[in-house]
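Shown next as C-alpha cells: one chain only, the form predicted alone.
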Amino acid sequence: MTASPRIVVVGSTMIDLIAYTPRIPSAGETLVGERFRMGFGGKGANQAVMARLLGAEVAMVNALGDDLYGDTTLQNFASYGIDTTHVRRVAGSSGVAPIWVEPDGTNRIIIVPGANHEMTAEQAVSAVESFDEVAVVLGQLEIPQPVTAAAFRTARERGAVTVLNPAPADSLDADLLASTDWLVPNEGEFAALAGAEPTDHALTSFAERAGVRLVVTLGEEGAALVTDTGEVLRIPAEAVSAVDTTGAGDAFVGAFAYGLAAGLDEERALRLGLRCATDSVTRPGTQASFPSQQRCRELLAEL
C-alpha cells in the first residue's frame, strides 16, 4: 500500500451553520433550538480532510470569496496540511450551508454556492497538471460540471483515477459522466439518476449502461459494489448509536478515495469507508466528527 499518494479534489468548500432542534419547524413556525455549532464544511473540503487524515497528500482546488469565511477556510486547511496553491479569492461571498439536525441524526442541508461557482475549467486543468503524480482526482456537484469534466479528462490523460460523487443529485453531463471511472452515490442519489431504488438488478444495469464502476451508500445498511465482474457485494455497517449524520457520506467517499489510491482492492477500500463514516456518526459536527489522525490508523490497521 503506498502511504501518501497524491490527491487532488476539485470541488466545493461551505461555512456549516448547524443548528440542532428537537423537529424541524412548519412553515412560518418559529422553532428554539438546542443548540448551534459552525464548522468547515462543504463536500470537496470534507472528503479532502478525510482523504488527509488518513495519511494522503492532498490539493484542493476552489474558490473562496473575499470575506472572513474564506480567510478561515484557508486557516482550516493549513491546519491539516492540504495544499492551497490552486484555491483562487475572489470578489464576493464564500459557501455557506445552514443545516439542521435533528435528535435521531437525521439532518437537512441548504448550500449557498457562492464563490464556488466561480471555478474555471482552466483552473482545474492546471492543478491537474501541475502534479509529477497523481494517483486519484475527486469531484462532487456543488461546483459547475464543466469544471470537473475537464480536471478528470486531464486526469485520465496522466493515467489517474477518476472519482465523482454525484451530490447533491442532479442530471449529469455526458462529459462528465465519460470521464468518469467510479461513481460513488448514496441511494437517493442513485435513484435520481437511475430512475429505480438500488436493487441488484438496477446497480448492474445502470453500471453496464454509464460505463462506471459503482458504488452505493445505504447509510445504515451499508454500502453496495458492482464488482468487475459484474456482481453486487453488499456490506453492511457497524451498529452504532447515531449522533449526528452530517458529513458521514463524505467520510465515505474520501476514504474510498484514499483506499483506491494507496492501492487497496475495491472491497477494502469500501470497508474502510464504511468505518470510518461509521465512526463519524457518533460524534457531532462535519469535519470536526471526523476520526483522528490515531483513530484512522487504527482503522486501517484493522483492514
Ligand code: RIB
Given for the second form:
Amino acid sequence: MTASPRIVVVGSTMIDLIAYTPRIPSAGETLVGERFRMGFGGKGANQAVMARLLGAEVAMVNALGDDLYGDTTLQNFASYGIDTTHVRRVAGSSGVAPIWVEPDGTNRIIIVPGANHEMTAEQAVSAVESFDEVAVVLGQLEIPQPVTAAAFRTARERGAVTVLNPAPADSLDADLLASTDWLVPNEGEFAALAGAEPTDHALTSFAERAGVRLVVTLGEEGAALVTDTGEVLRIPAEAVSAVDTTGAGDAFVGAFAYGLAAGLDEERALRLGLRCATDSVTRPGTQASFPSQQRCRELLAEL
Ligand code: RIB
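Having seen the form predicted alone, could you now give me the structure of the form predicted together with ligand RIB?
Now the complete complex, all chains and molecules, led by this one.
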C-alpha cells in the first residue's frame, strides 16, 4: 500500500450557506430556521479534503472568483496542505451553495457555479501533465464536462486511474464516459443515467454498456460494487443517528479514490468510503463533518 499517493482533483469549490430548518418552506412562505452555518464545500473540494485527511498528496484544479470567498477558500486548502498551484482566479463571483438541512439530516442543495464554469481544458491538461506520477484523477459534474474529459484523457495517457462522481445528476458526454475508469453515482444519479433502479441486473448491464467499473452509493443501505467478474457485491452501512448528510457522498468518493490510489483492493476501498461517509453524517457541516486525521488513521487500521 502507498500511504501518500498523488490524487489530482479537477473539480468545484463552493461556499456552503447551510440553514438548519424544522421543515422546508412552502411556496411563498417565510420560515424561521434554527441555526446557520457557513462552510467550505463544492463536491470537488470536499472530495479533495477527504482524500487529503486520509494521507494523499492532493492537488486541486479549479477556478475561484476575485472575491473574499475565493481568498478564504485558498486559505482553507492551505490549512489542509492541498496544492493550489493550479487554482486560477477569475473576475466575478466564486461558487456558492445555499443548503437546507432538516432534523433527520436530509439535505437539499442549490449550486450557483460562478467561477467554476470558467475552468478551461488547457488548465486541466497542464495541471495533470505537471506531475511526474499521478495515481488517480478525480472529477464530478459541477464544472464543464469537456474540462474533465480533457483531464481524464491526459490522465490515462500518463497511466493514472480516472474516477468520475457524476453529481449533480446529468447525462454524460460520450467522450467523458469513454475516458472514465470508475463511475461512482448515488442512487438518484444512477437512475438518471441508467433509467433504472439499482437492481443487480441494472447495475451489471449498465456497467457493461457504459464500459466502466461501477460503484453505486445507496444512502443508509451502503453501497453496491460491480466486481471485475461481473457480480454485484452489496455492503451495508453501519446504522448511526444522522444529524447532517451534506457531503457524505463526497466523503465516500474521496475515501474510495484514496483507497484505489493507495493500492487497496476495491472492496476495502469501498469499505473505507462507507466508514468515512457514515462517520461524517454524525456531525453538522460539510468538510467540517469529515473524520479528523486521527480518526482517519483509526478507520484505516480497522479495515
Ligand atoms: O455534495 C455536497 C456539496 O454539494 C456541497 O458542499 C455543495 O457545495 C454542493 O457542491
